[in-house]
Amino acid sequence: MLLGPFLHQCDLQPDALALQEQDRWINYRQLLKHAHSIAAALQSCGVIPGQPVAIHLDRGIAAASALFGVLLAGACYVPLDLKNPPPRLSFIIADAHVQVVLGLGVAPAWLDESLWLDIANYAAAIPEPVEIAAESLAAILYTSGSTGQPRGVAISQRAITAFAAWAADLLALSPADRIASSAPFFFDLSTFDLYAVLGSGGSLHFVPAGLSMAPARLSAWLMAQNISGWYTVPSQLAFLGYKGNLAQTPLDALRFLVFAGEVFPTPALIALAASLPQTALYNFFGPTETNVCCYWPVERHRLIADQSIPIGLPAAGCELNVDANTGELLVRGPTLASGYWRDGCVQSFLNADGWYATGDHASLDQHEYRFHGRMGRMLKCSGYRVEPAEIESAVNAMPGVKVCAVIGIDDPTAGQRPALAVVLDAEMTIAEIRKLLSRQLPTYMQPSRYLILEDLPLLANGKMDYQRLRELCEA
């Protein structure tokens, strides 16, 4: 069971620090007590093993307790991004066939109140034990979808356990570790924080939200908290390296930094590595469907400013293959998700030979894998997966829009940003499009640049000329 290592730590060191959120903290015994009570409350609501339960809470002690409570009840959790507009959240609730939504206080106005369970009102209780198979779903994580709607990736207990055990062993996690946590629970990066760290007896320290854009204060916080490790996105670490005042802020306790979710520009990585010479650096790679399928322990002497870094070696027992005809990276192994969640059930995404086609262009060079970009149109924006088709679907549905196209433009602070080219009727304006999109899509999917055209550029075969479109948007 996924929570097995955590439960072992609860027996082994119940009074050890488990979670800290600013000036609040709880130990392993208290975290288990909260999770037990939530699990019992879910069971009293009729939730049975395997049913999806949504979490309407920001990352922190309450959300972690809720996630563990869902798992102890044998259900699977659906973490929500509270910054998403209500229509998007409503779609996820309906699409996931959610039975209960856990939160604090009163239900949000957009939600059916009959689904709401205020976790502040539960009583201390012990849940009924349940049988949990390795292939039981642990989580459904929603990402941007190429069909024009968010798409749920259904992840089993087995898959998360395989990754967490591998990562804990690779990084030699122990009860002495104090790990920073900044990944929202709807990101697969959070599986490291919740299961590898707490399964090893370490403590998890939630990075205050206000520090993400204040790198000097962030480095001071890392030092004050004696943080020994952190798994986050490259854009955050690049910002820390350039603006974090690391020369005057010794991070003596920092054993390792792990990054994933987007390409780390090599010059920024060189600067970070020079500022933290004693800290081990790791590049983890893999889409949500695989969690992490390969990794590269950063070798500082091999960093060259005008060359990208490798994505490295197979991780966590995964097998990798590069399609000889297309150059696409194929993956199979224990960390793979069970499939996509559609209409209340899991639909496999494996091909006839049992491989998952990642959509990433890769190569094998001297026993190391290298990433050469996406084969499709998907973008990575500050670690978020953004499908242009989802933005295009929302824009094309607006009255006054004739046609539109979305491309990605490079952004040194975020990897990529979406840009929108649109052909309008005279009565429609960009300001109106912005307003309507703000009600439908999360902030990270909002176009950073708008371009009004009389017609979209096409190739001779009638298909979209994305190269010309990119030149126009970047002009």
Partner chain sequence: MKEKLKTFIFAELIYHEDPASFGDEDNLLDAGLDSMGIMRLIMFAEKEFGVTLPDTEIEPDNVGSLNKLENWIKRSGQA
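Heads up, when I say rigid core I mean the largest set of C-alphas that superpose within 1.5 Å between the two forms. Numbering follows the first chain given and starts at 1. Just so we're clear, the structure is a prediction, and the values are computed from it rather than from any experiment. First, how it differs from the form predicted in complex with its partner chain.
After superposition on the rigid core, the Cα atom of Leu12 is displaced by less than 2 Å between these two forms.
Switching forms now, from the form predicted on its own to the form predicted in complex with its partner chain, please provide the structure.
Here you get just the chain by itself.
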């Protein structure tokens, strides 16, 4: 189902360019052939429809072929962030109940070798056809969990299909489009590239990794590749607008830029909009649980430097509501994930009325929604979700730690960064905590500030006094 539009394009235009990575490229026929062979290899390993299969590959041709192979076998993919330390990856593999890990070459040392399937090591084959129901799972995307461990968001074929069809229509995607792709496959942004673009017959061009650090070379690459659209994060576009040499690098082919994942600082958006007068700009909004639930086509004349931009209108057939008491944004609609993945089952996150409570503070202002930050403890660090509980549970498990608490402090580079306040035994040190944490959690989860306290500040009712903690950390 999810791959339906892509398979249709394979019939219509098998020789059209599908994927390009550096100087390698493949057409639709070749991509389908790779995916078929991977699906057949998975079936011969005993993978059955609905079963999670992990992807141990960085974004690119091999990873995209592996994802499509998993879907053709009726299974669901679990893309791994290879920058995560091995203990976190091991947790995800176990939590997802993964029986097969697709990768290239030999298995990494931390992984049970019997799970590993080398995608370079199979023969061309056609898989057995499988029935795929709309509600069967397509992907489990892991984010930081408020329970103290990574948490999988289980997303159905139906949900991704609904988003991809809406986005393809909104942006009028066609076989003429050449779309840049930079989102890792464990981020929901990648569903646009894989399913909206390849379902419309366009081509995906993987942005070479080093270019995010070299904005002038990035714009030169966008020009040379005749890129017509790109869905990425605001920080990347802000850098492009600020130092991308755009005055000397006309991006005539660039029809649209879409951004999501962070708040785009309005002054940087104004600079970008001025440099690219012909390019339509879109703000997409939504947590992983909803993919995109809200969008705003940027109206240039309404950009005011000291005002944040709206998140806009309901997207993709979603219904939005703001809780009158709490101000929390509620969502229901076709793009919602099925639930959280727990013990091999999907656990719904909807309330009794079928709404998903996002934890985002929002308001409705003349038909447009506006975002006012997070309500709970969750942080957004460099575009990644970070649950303080996950850092706390790692630190609390260390010897010599009596108790700790993590809060977010505002940061102009990353949006927010975690800060750690901790009560220690005499022999434990901050240096030791740093060392141990770097082996367990990815870089974006590492605390930016450490504070040793005699006791954690508590409210009269015995709960943590986060307000006081913030004052101490910011002092």
